[in-house]
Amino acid sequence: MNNEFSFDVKKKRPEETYEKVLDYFRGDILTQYATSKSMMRIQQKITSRALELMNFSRKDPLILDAGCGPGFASMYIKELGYRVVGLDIILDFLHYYEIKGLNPVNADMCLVPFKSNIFDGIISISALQWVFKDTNDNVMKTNFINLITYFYSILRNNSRAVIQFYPKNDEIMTTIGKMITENTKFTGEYIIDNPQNPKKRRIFLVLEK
């Protein structure tokens, strides 16, 4: 998979600092992160993107937002007219916003409980880093490699997933694209919009069954 640029971000990030999701996304950061109408704006512009990215093949496609959070990306594409599924390991981040249309599953995303061949397409916005975020961390790749072959097994043939994360650095998206070719049969590449710029630099990594 390509990788056409280094960086290292110095800023400390919060999934730096806690260990789990579930540690920091609690009380007043996650009623403040689920209630931030500029987080909407910054979700739904991405996931915008992101549905650019995933070149539908198929009408009515049924898609799953894995790490759906509050639902900014989820409310969004069933505002668009399409089909979808949210799902998030946080159980109160699935009580916002009347997300019940939305098919709201509470479960971990390396871990997904659905039947093989049933999704059109997975979008996955601001997550990942949670999932993979130190390279010498085998817990952490086992995590990766499980999420990876879940999300290869769950969609149809001819189906796009689109990850947009937030790496720390180039080196965990070259052990990310090795992991993805050494385990899967997903045939992908990295779309990076602003890459010389820290600010607005967001990073897709679109894979293709």
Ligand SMILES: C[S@@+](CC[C@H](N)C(=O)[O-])C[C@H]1O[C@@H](n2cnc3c(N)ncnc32)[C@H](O)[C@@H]1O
Given for the second form:
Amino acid sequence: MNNEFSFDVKKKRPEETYEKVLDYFRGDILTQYATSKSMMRIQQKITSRALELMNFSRKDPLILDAGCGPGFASMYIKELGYRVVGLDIILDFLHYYEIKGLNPVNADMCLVPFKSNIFDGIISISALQWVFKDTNDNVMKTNFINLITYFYSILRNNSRAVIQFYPKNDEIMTTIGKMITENTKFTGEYIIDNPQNPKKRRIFLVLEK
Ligand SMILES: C[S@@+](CC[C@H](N)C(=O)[O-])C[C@H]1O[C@@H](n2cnc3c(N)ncnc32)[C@H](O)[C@@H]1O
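Would you generate the structure of this protein in the form predicted together with this ligand, following the form predicted alone above?
Let's see the whole complex now, leading with the same chain.
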């Protein structure tokens, strides 16, 4: 999986300051995120683009929203008529909106509790940067390899995972691509919208089983 795009974000992001996502999204920060209408709009726009990059081979597909947070993507996917399962490591996020009625799963996406070959698509919006953020950290590498191996296993054949995230630099993207190639049979590529505009840049990892 080649990545010829070069960048390095200087501004510090929360995932660099906080070791664990549970230490960042709590209290007021969690409430502000979950109740922000502008965040809802942004995340639904990204989800809409992620769905364009999907390729469902069956009618009535079942989609996993990995790292669903308060459910901005899950609710949007549901409104479009798809079946969706939201999963997040933070239980408090799963009490907002109609996501409560979607039976969300409180789990770590590096240890997903599902059987093989059950999803027709996996979407993950703005979450992966919390799982893999340091190319020198072997625990993070193991976690990512677990995640991608599980994603491969729970997807049906001819299905896609579309993962939008905010890597700090191109080295992270390349390392992720290498781990995917070495540990799964996924084929895929990075799709980068607005690559030259750091504010509008959106990076999607599109993988096919
Ligand atoms: C920036 S929020 C995005 C939430 C949602 N996808 C959205 O678009 O609004 C990142 C989410 O990733 C979740 N997350 C991070 N690491 C996770 C992990 N290992 N397993 C499950 N969820 C995780 C966090 O709990 C948080 O809800």
